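The form predicted on its own is given below as one chain in C-alpha cells.
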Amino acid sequence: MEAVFRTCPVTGLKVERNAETLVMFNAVTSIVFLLVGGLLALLLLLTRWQAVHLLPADFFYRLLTLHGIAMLVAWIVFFEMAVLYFASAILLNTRLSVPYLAWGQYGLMVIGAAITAVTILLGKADVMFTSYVPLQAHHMYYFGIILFAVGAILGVCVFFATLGAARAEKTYVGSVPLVTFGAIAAAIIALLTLAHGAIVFIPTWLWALGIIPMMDPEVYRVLFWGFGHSTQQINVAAMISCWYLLGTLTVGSVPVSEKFSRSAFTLYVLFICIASEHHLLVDPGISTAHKEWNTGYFMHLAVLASMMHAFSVPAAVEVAQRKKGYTKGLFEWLKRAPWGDPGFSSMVFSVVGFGFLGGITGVIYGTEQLNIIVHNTLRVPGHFHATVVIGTTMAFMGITYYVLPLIFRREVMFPGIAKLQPYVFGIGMFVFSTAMMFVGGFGIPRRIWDITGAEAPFPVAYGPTADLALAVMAVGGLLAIVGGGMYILVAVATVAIGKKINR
C-alpha cells in the first residue's frame, strides 16, 4: 500500500497517515485507563484516609490491584507507543513500516488490558500489582497480561523497522534526533523488560493452570521486578525524550551538548534496569554484597544520568531565553518563561518533581540500611508517586496540549482550563506525594486496609499528628484528581468537539 503524506504547516513535518492513526489511537486509548485509573484512586483515596475509610477490604485489594495495573501499565505504555510512532515516523519524515504489525500491537494491548481488567473486576485476581506467588490469581489475569507484553513487543519492532526504513530511504541526515535518540533508549529497555516478563508470565500462567506443579517464590520475585520496576525505566526514558521536545516546542531550545544528553541516555541502557533491585533489598534470598554492588555501586551511574539531564534540559532553555533578549539579572530568563503555556509549566512540574521529590527520595529509600526501616511504610508509595505520576504523567500531559493540534488538527478547547491544569495537578501531586512520605515516618504500612488494627488481638494507634498527616495527604490527592479530570476534559472536549484546524 502507498503511503499517503500531509506536510504540517507549523513544523515542516512530513506526517504519514498510518503513524498519524496509531498515535491518534494509542493516545486515546491512554487517556481512557488514565480516566479508569484516577476514579480507582478516588476511592483507594478515601478509603486510606482513615477517618473515611470508604470501602470494605475485598474492594480495596481489587481495585488497588486495577488501579496499579491501568495507571503504571496500560495508562503510560499506550501513551509510550504512541511517542514511539512519533519520534520514528514524524519525526524522521518516513512511513510507518508493516503497519499492520503496528495495528496488531494495538489490538493484542486493548484485548490483553482488557481480559486483565475484566478479571480482576470478576474477584478473581486479588493479588495487587506484584502478585507475588504463592498467591495465585486465575490463570486469564496471566494470559492477559501477556497479550498485552507481546502486542508491547509488536510495537518495539515496528519502531525500529520504521528507524530502518528512514535510513534506508536517506529521509534525515546526520544523527537521529535527540528525541529519536532517548526513544530508541526507551525501546531497547522496554525489550529487556519484556522479556522478564515474558520470563516470569509465561510459566506462572502454565502454573495456574495446573501444568506447572509450583513456582519458586524467591525466582518469581527476582524475575517480577525486572518486569515490574524495568517497566517504569521505559518512562523515565521517554518522559526525558518529552523534556526536550517540550523545551523545543515551547521556547525553541536546543540540547546545549547533543553527546552530553546521548552519553546520559547511553548510562540508562547500561545500568537502569540494575535499579529494579532496590526492591530486593529487605529480601533474604539474595546475598548482601550483591545487594551492595547493585543498588550501591552500579545503580548510580544511572543516577548520575538522571543528574545530566537535570542540568541539561534546564540549561538548555536559560541559552534559548538568554538568546531572546532576557538577559538582566540572574533569573530574567526564568521569569519570562511562558507559564501560561501548559506544555512548559507541565514540563518544569515533572523536571523538579521527578528530579528532586521523587528522584532524591529514591535514591535514599534506595540504601539497604535506611530500605530496611522504610520497605514496607507508605514512604514508597509516595516516593513512586513522585516519580511516575508527578515525572512520567506530566511529561505525558504536557506533549498531549501539542499533540492535539499537531496530530488531531483540533484547536484546544477550553484554553483558561488547559493553562491552570498543570498547576492544580501538580501542586496537588506535591502535596499527596510530600505527605504520604511523612506518614510513612511513623511506619504507617503500605499496601493495607485499615491502620487501625481493627480485626487484630491488639488496636493501633500512631497518634493525632498521623492522622493529620493523613487528612493533608487526601486533601492533596483529591486536588490531584480534579487537576486529572481537569486534563481529561480537554483532551476529550477537543478530540470530540474541538474545533478543526484546516491548514
Second form
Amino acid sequence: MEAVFRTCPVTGLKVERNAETLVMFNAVTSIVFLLVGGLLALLLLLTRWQAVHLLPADFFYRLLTLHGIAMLVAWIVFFEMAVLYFASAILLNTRLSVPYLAWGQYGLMVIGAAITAVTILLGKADVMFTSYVPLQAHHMYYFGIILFAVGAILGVCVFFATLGAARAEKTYVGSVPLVTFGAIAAAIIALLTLAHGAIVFIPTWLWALGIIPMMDPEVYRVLFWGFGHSTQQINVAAMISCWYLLGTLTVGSVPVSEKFSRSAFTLYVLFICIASEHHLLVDPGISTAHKEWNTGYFMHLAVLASMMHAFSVPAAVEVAQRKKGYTKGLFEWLKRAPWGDPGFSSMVFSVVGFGFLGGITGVIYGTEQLNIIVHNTLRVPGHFHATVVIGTTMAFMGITYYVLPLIFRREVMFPGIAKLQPYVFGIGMFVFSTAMMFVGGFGIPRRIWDITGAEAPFPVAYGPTADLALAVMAVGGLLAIVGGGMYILVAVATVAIGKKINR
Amino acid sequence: MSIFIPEKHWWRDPLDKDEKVWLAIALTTSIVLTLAMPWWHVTQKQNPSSEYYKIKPETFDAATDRFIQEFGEKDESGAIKQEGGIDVVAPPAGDIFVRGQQFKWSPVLKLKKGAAYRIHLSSIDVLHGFSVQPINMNFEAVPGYDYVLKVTPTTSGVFNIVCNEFCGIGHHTMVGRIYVD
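Rather than the form predicted on its own that you just supplied, could I have the structure of the form predicted together with its partner chain?
And the full complex, kicking off with our chain again.
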C-alpha cells in the first residue's frame, strides 16, 4: 500500500489515506456500539426504576452484562484506536506504519466483540462485565474478549511503529505534540493493562474449556482489577488528550506549560496502573497495610496528576480567550467562550463532570473506612458513570464534531441539534449520576433486578426517599438517552448523507 | 498549540507562580488524603477487618452446619426452628458463622446487643456480597477465604443481609436476616 496524502485546509496537517480510513472505520464502529449500549441503557434504566420494572430478571442480568461490554469496552476502545491513529500518523504528518496490522486490529476487535456479544445474547454468559470466577460463562465469551484484546494490542503496536517511523523519517523535529504525548501515555498504560487482561482471561478461558483448574477467586479479583480499572486509566489519558485537542480546536488554546502538562501525564504512567486495590478494600486475602499503601500513596499521585490537568486545561482556555481581547473582569473570557460550539460545551461538561462528580467521589469511595458503606451499592456505578460517561464519552462526543468535517470531510448535519446535544446529554448525565450516588447512599445494591425482596424469604424496604431518588435517577437517565440519541442522529446522518466539503 | 510540535527547550521553561501555587495545593491535598487512611485506621473504631484464613469451601460448609446444630433454636419436638426456610440460630458471644450460597444466606441469626461476636463470613460456591441493611455495611464473601468480622451490635432491631455481589439469575432472592435484641 502506497502512502497517499492530502493537506487539511483547516489545520494544515498532512493526512494520509490509510490513517484516515482507519480512523473512520474505528469511529463508525464505536458509534454502532454506543447505539447498542444506549438502547440497552434505556431498557435497564426502566427496569431499575422499581415503579416501572420493565424486563424479566434473566434478561435484565443478560443485558446488563452486554451493556457493560458494549459501552465500557467496545465503544470506548474502538474510539481510542481512532484517537491513537489520529495522534500518531495525522498529527506527525506521516503515513500509518504497517497498515495491514492496523486492519488486523480492526478485524480482530470486530470479530471478538461480535463473538462476546452473541454469546451473551444467547444466554450463555450471565456473568456481568467483571465475570468473577467461579461464576462461569461459556468459553466463547472469554475467547471473544481475548480476540478483542489482541486486536487492541495490535493497534497499540501500529501506533508505536508509526511514532518510530515518523522519528526515523524525520517528519517532525524536536518533541511530539502534547496531544500525541498524552496518547503515548494512554498507549503505555494500554500495554500494561492488556498484559493483565491476558494473565487473567487466558487461564479463565482454559478453565471454561475444562483444561486447567479454576484460579483462586481472590487472585482473579486482584488481576481482574489490574486490567479492569487500569483500562479506565487508558480512558483518562485519552480523554485528557482530547481536552487539550478540543481546547486547541475550539478556542485555539496553547498549553500554559508543556512541562507541567507532560509531567502530569508521566505521573499517570507511573502510578495509576498499580492503584487498583480500591475495589478490594472490604475483601479478605489482602492485608490492611497493602490496601492502604496501594490506594493511598499510589492512587493519590495519580490524583495529583488529574488535579494538575484540572488546572492547566481551563488555564489554557483562559489565556487563549484573554489574548482575543476578552479581558474585562475575572470572567469575561468564560462568558464569551464559544458555548454554542458542541466541541467546546462537551469539553466543559467533560472536565467538570470528570473532575468534580467522578474524580472527587472516586477519591472518597476509595478510602478504606468509607468503602464499607459504598462497596457494591449504586454509589459505585454512580461514580463511574460520572467519570466514564460525562468524562470520557463526552470528550469523545466533542471530538466527533471536529472529526466529521476534518476526517470525514462532511458538513455536520442538523447544527441546531448538534448545538443542543451536549447540554441535553450532559445535564441528563449529571442528574442521573448524582441521583444514582444518592440512591446508593441508602444501601441499594448495584446489579440487582429487584430491590424489594419480593421473591426472597424476607422483604426489604429502603423507604420513600429512596424511591423518589430512583425516580429522579430515571428522569436524568431518560434525558441523557435523548441526548445520546441526538448525538448518534447527527453523527450517522452526517457520515451517511452530509454535504461533502470540497478541498 | 497542543497539536503541533512544541518550541525547543520546553523542558527548561520555568513554571509560573500560579502553577507553583496550584501544585503546592494539589500535592498537600494528596499527602493529607494519603495519611488520612492509616490515621483513621489507628485512631478510629470502624475499619474493615484484615483477619482472614484460607479454608476449603466444604470445610467451611461443615463448620457452619456444626454451628447451626450446636446453637440452633429448637422447638418442642427438638427440631431447629426455621424462618423463610432458613435455620434460626441464637448463639452466645464469640465465633459465629454466616454462609453464602446460591441463593441463600444461612443461618438466620439472633444476636444480643453489646455482645462481642466474631462473624466468620464465607461462600461455598461463587462470590457473594454481605450487605447489612439498613445500617449499610458491606463486605465481600469469597469462596476459599474465611473472613473474620469483629462485630458488637449497638442497636437492637431487624436487619437484612442483602446479597450485593451478582451471583446468578436468582441473585435478588438472596436475602438473609439478623435480629438484635
